Amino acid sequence: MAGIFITLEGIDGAGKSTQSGRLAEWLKQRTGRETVRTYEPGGWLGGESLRGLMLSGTKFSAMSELLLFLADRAEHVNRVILPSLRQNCNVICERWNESTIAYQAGGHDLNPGHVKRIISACNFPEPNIKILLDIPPETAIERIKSRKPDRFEAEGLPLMRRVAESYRRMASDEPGKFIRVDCDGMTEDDVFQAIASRLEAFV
């Protein structure tokens, strides 16, 4: 697999959306290859119907919620991700086993080390490059406020918390694994240039 898979964590409002579209043009002329973007979750054909129960308002129980979240990786990884890196194209998406590990072991009390375990035995490709896109929860809650939240964001900045915490000790436990950007005070551009000139010793 030639082209570069590179995934970005945040909590929600993290402005990851944004910088996904902004790190695709920027890769696609450094590198001179198509750059694909995605998310998670539904970032397949049907999946959005998946999307929409998930963060709907039902309520579902951890393990449940854990298990929808890597059935629908599953499928992206089939349908999306491992087609178009075997077609040399890079790959940008938005969340990926971090996000799973930060929202259902840090957010929702599942052991960490058994959510760890089920998602390495699905075999997901690993990342190049992971980016950890760091924004107080506060600064998170306010940026959502003018959306009609999904059902995790509806939890509040007491999620948000933890799973900004859970975040925070990935990248420290890994920091050859991760690109951390705090993002605190800094403009949307202030962003994007601080991620592009950590990705230039990589790309």
Ligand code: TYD
Second form
Amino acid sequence: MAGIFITLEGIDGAGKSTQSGRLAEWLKQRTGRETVRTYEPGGWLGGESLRGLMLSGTKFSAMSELLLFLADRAEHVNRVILPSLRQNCNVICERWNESTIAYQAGGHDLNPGHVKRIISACNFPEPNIKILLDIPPETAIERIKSRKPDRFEAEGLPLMRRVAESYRRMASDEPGKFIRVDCDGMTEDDVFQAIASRLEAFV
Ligand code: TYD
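Take the protein just shown as the form predicted alone and give its structure as the form predicted in complex with thymidine-5'-diphosphate.
Then the entire complex follows, led off by the chain already shown.
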């Protein structure tokens, strides 16, 4: 049986990296398989320079922005995601197609139908499970205010609100695939327990 492919989604500051670490330990124990943790943008050897370009101050047109994120994903798929799944490893990836729909369409006004069609033409692997860490945009802004903002974080609350709304729509459109955790007021442990108890039905 092939490895399990799980993506973690949520606005900036939602706690994806923390939960990815905990989930990787849990998944490894539960399945007995190696579990690869990765992320986008830039989670492949050489991807840091593309990540730097995309998150720096350079203001790209909305379409260039979309195509850059998809180019990054195409490399990530070929170099990391597919080889890992083919070796029967589990893969946990922070951000995936839903980030592109939430930020480039929901957040940056590209037509969602067009963005979905372009993504679909890329034929990237479909995750087995998508986890949405749903935190209030105000909480996210509070959490990230001490770090140097990247290009998206610098857009602040208005962008975070649109992105959060878009994520919620996707989660409710695909209830069989998404595990949405309402993280408001929850500790790191609570969030992890919520994820693990829902995942037990699948893994
Ligand atoms: P990330 O490193 O996950 O930021 P953080 O750790 O703060 O959550 O992602 C960097 C930024 O890239 C984030 O603001 C969202 C943006 N992004 C998109 O706009 N579209 C995409 O397809 C992806 C993968 C990321």
